[in-house]
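Below sits a lone chain in structure tokens, taken as the form predicted on its own.
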Amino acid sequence: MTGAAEFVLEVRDVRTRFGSAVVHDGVSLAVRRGEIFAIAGASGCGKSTLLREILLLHRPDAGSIRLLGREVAGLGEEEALALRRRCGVMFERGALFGALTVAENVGVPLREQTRLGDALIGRIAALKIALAGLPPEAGALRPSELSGGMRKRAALARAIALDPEILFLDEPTAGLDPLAAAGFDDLVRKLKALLGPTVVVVTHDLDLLWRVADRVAFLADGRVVGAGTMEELSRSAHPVVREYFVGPRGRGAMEQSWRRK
């Protein structure tokens, strides 16, 4: 059996409610160390709510989440901010700073978490565009001036600057074509190989599934109505999960994922 020591992130029975809407109707998931987890579900299902809440961003009805050992529930602000220090962020949109160039948007968490001088900040952020992939002149422009792509690449550069313990990706691949997806994919993948954080991905992005997740949680109905590797998910009886990994996109995904194999 798994020890509890061995979860960076805990989630059970988690409830929420907005107004006369549930959310989440009793949501349990544990995530091990190391690896790359993914929660999955249709538009509308609760995913982004649940990583806002894991964050410490919103708090739950009810329900109880340890991140890296500690209940969020009741921290205080200082506590609050230690433990988001060992967390890294790669929002939907990439919420970069319009006014900053990708080596300043790298360097504000590194300016606001640490006192380190502007020189180490500065050769800092460069080594972290490139290992997101990022060519060396993207540091001197703003986001405007990037392409889709770049911009969720400059986002995990910045995500990755403090070295986090875990690192969570919201929806990292919305938007992209098909190629970039796929280069966004294999990217996380030589990111958790080098950096070795845990990873945990908010997506309905099937292929992405397919190619990076080691385990899926999935959410419908307010709940995890199923979880485990992508191949047992695909042998689900339950039939939003069936619908869902073995509907005609969802085989297509599959059908890609064993070629490659």
Second form
Amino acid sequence: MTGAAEFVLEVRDVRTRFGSAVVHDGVSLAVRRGEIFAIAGASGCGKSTLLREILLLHRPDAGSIRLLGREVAGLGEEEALALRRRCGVMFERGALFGALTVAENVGVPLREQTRLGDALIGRIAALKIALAGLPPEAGALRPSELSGGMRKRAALARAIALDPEILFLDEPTAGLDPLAAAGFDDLVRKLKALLGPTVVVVTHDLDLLWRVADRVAFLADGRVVGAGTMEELSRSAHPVVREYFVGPRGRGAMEQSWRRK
Amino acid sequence: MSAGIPSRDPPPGAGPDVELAGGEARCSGSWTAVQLHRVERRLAGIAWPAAAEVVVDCSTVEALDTAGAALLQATAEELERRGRRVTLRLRPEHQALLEMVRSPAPAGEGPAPGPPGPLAAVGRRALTALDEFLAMLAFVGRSATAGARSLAQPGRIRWRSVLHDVQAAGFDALPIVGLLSFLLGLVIAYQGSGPLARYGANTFVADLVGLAMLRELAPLITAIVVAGRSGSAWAAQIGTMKVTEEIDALRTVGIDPLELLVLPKLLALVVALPLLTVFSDSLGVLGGMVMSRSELGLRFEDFLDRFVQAVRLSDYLVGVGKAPVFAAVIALVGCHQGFQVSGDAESVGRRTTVSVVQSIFAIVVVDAAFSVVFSWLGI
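Now the other one: the form predicted together with the partner chain, given that the block above is the form predicted on its own.
Shown next: the complete complex, the earlier chain at its head.
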């Protein structure tokens, strides 16, 4: 495979403004096929907006976004649909459809995008539910009957329903207790090993950054202020990045990751 | 990093395929979800050889995803159930995927509970209706105690909310209530004018319009409009607050949701609905006057002369007096349905609809009860 195609996602010089507030002032990053890439940064630095732009849910004011080799801006409905089919998204608050059971939620992408029979769809949905770490009984429940952690797992099961090439996770561990969050780290690694997608994680969870991310891009002041492995970044001189490593929580997460090695 | 991960770019044109050759099923192409339905159907109708052992050769399958693996596994299980031994020949890189599809033993499809029989359905509905009725009674009771508490300490009443609700549910409803009442008066006068003119009883159109509007129609139409406008809005508002856990948040900071959300609405509507009814009375009679003049040539002065003789003060008070009761029904049903919302967006929609249907139903029932009582009392 050629060098250019190795990048499944390329964001170049993206600029976004909401009224007079500048969110992105020239954001550039590139994600290689098969890696777990994290976009980190403080709350309100435009991480989620960037994700929405990558997913064609919001149009940047300037710049280019290439997803799976296609320029995202100016795609027609058909092409956008074809591109979205190859992506799985887990939203921050799950965004499960409240009127459907968990199994039906996981089956929605399968029903919409394929013409498989009900029995096979049910089987695949049950598989993904198990893969996301939910008990089989959870399939028959409604999202409103699930706990927060289970809801995240159900959302993940729906995101991987079609074996996406790129899996986007928006704050996958937000709102989870540390144990459940650690469980989620392992889950992401396991999925990565089994299904082999490229994973793009938007997060400010330090443990997640240390434990699962191959490379990390730090967003601050509307641009990427540091990109690389966590080890590389720990030597960065940028004040925002340093804050992540020398702050009390940052140091704790770093020491933990050393101990684990 | 990316080494060892099979690229799953769908090769165009190489759809999944399966064919029987020499006692072996040979699978080829890319077995991925989007095109998989083709082989799914083919596999269902395939005539498997009668031999005890079936070989499924997948070594020429170019790409395999979970859906493809699940289909292979389902097919194998189906064959094994029929007493065959199945040998799957897989590429090494697809082995892990099939392992995963196999491991979580049964595809946990709990037997879906079938639809209940007709008798059970009737019973279930009756029980639900009873539960709803009891819950409504409990809600009325709790609102009454909260109201009594507030009346004992009037300082606790949220007057700003009351005023806001008077404006939203009362003042803002003036145009629609006015227009509907005017048209209603118009229609009654028009329908009455034919028969009355035949008997030469033109002036009695004032009796007809006056009594019909003031005693029955003005209070009813006002209450129905307000139930549709405000009762539903309140149900949706409280329901959404329930979904976003704002109601729980209120409780935890020590605010009684009944006191903050229900009592101001109740109070506001008890004030606003009688006023709206008076407005509706006037516009309805005006509509009747306009139609009488154009249809029967009855001058406004003559109409009003007869109107004063025909309509007693008690008729007017009977109509306006029903309004506070209707107001309580609308506010309590709307808020109660809001609190009944559980969980999801669909529930908000359902409860909003139910609030309108139930309050209009209750208004008509209460109105009928009033008629019975008034006829006993001879009013």
